[in-house]
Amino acid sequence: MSEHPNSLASIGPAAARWRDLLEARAIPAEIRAAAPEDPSRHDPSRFVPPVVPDDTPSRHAALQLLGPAGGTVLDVGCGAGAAGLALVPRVSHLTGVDHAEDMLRAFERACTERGVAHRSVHGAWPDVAPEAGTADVVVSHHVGYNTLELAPFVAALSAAASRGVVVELHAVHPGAWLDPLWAHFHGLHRPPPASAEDVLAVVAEVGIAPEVRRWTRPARPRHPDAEVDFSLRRLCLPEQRRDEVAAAVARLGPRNRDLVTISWST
């Protein structure tokens, strides 16, 4: 198991830049205060893992680390469990960590339905790292852009893994696609978004030399109501603006998702 003691020292320039980029894109207080509901909330139903997992570079990287005999997996920011459950049947035990109780309930249901031995830990990483314990492989999908202090987050992932870590995230901040709508509905021009290059700079600063795979998930048919619900919530707009938001989202058209898989052995 690898430790990175220097990662917990004073914040480095890459980590400081990362924090500044995320803080600059925080929703202004006056807009957030007027929001009908929490714009950061996620609907667990949108994250139910598919019965047949997508065959992605992230899944391949984790399966390589697990090897033919399999092993234990810790899924940080597990949501409903898609990242860890994609590794069945090589997972002997799956631990899910998430700060959202409703996501953990969805994770537990999905594990039970698939007959996977599991445990859930409620809280923010790395605060709950001691409770979560260690595993052969640690996975963390689409959590980085929600993490202000990225260096200790990454260091704790590495410290928890006896074989290795797989991180998946968007090539560019996943909220950037809504930037034109922030300008349209609020007159708010968003600053440049953080990107995977900024993540990789922090990972290097922690002392990790990862393998990096860049790939694209093609645009999929969208459920219009779900996407409008999501956009309304993110944009802090009331239900009365639904038709306007639906039209604006439709004008943006379908979009591919450029993703990055970052993995390393410990």
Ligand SMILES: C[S@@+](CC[C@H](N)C(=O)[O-])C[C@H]1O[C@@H](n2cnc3c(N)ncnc32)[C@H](O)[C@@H]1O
Second form
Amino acid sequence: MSEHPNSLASIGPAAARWRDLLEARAIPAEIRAAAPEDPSRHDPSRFVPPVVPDDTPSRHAALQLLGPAGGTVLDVGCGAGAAGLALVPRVSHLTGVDHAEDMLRAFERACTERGVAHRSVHGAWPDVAPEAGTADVVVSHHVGYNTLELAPFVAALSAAASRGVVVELHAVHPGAWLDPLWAHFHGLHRPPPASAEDVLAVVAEVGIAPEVRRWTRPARPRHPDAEVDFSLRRLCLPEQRRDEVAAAVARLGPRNRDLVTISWST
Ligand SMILES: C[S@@+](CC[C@H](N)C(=O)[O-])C[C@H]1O[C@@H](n2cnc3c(N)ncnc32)[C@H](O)[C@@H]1O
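Alternate state requested, the form predicted together with the named molecule (shown: the form predicted on its own):
Let us now look at the entire complex, which starts with that chain.
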């Protein structure tokens, strides 16, 4: 176990490696300072849950944990609620946790439209875990790569679930797709991205032996303007660079769609 200078808790080698991988890819302060808007912000309109959920291994794993009678669900980093709402009608109550207020409003709208009993908890997981309480099943999709302190995040997911947990993540850090454009626009050569193997090492270090399913999400048509908005924001570039970014994004080719479902019973 090693002691990180910024943390009171001692952490294991996998969690330390995870933190090093993420910290090495932090956006340099001078680039972030010049960014027209927060590069890590998510746009809620990109996360609106589909009316008919995709039939994915993550949905299967959560439905299996819920069983035919269903139960309560806690969705951590819920965004607009896609992970939890994919389990309707087996969800008797859905709690959504997110640190972005605009995402929670989108979550509430989506639950109301579907007539799903819900509650939202504003704040960062695991800090707000006591307020969020427990549920039969805890789901957390596409949140791990935003999380520097992954071990307490995972341990708190487990502690909040009476039946089990389902985590869904990209096989490789989703931001790695833009690495060639960091070199092109900022001359910044980014270090290797974290991957699901690094997540699994942390999960094992927390003492969890999960089931792991690897799969590829079907290609979806993407709106080119939305893709360029996203890339401008992530790359900390102003609107005036739109045409250049659009041309560079078009040359990049499709995003990586390889995903991993990590689930366990509690
Ligand atoms: C990429 S989005 C995924 C949203 C949703 N789970 C989905 O799959 O559509 C990540 C979401 O997690 C939230 N988030 C990231 N880290 C968080 C944390 N530690 N606690 C609470 N919310 C977090 C972000 O605000 C964002 O809404």
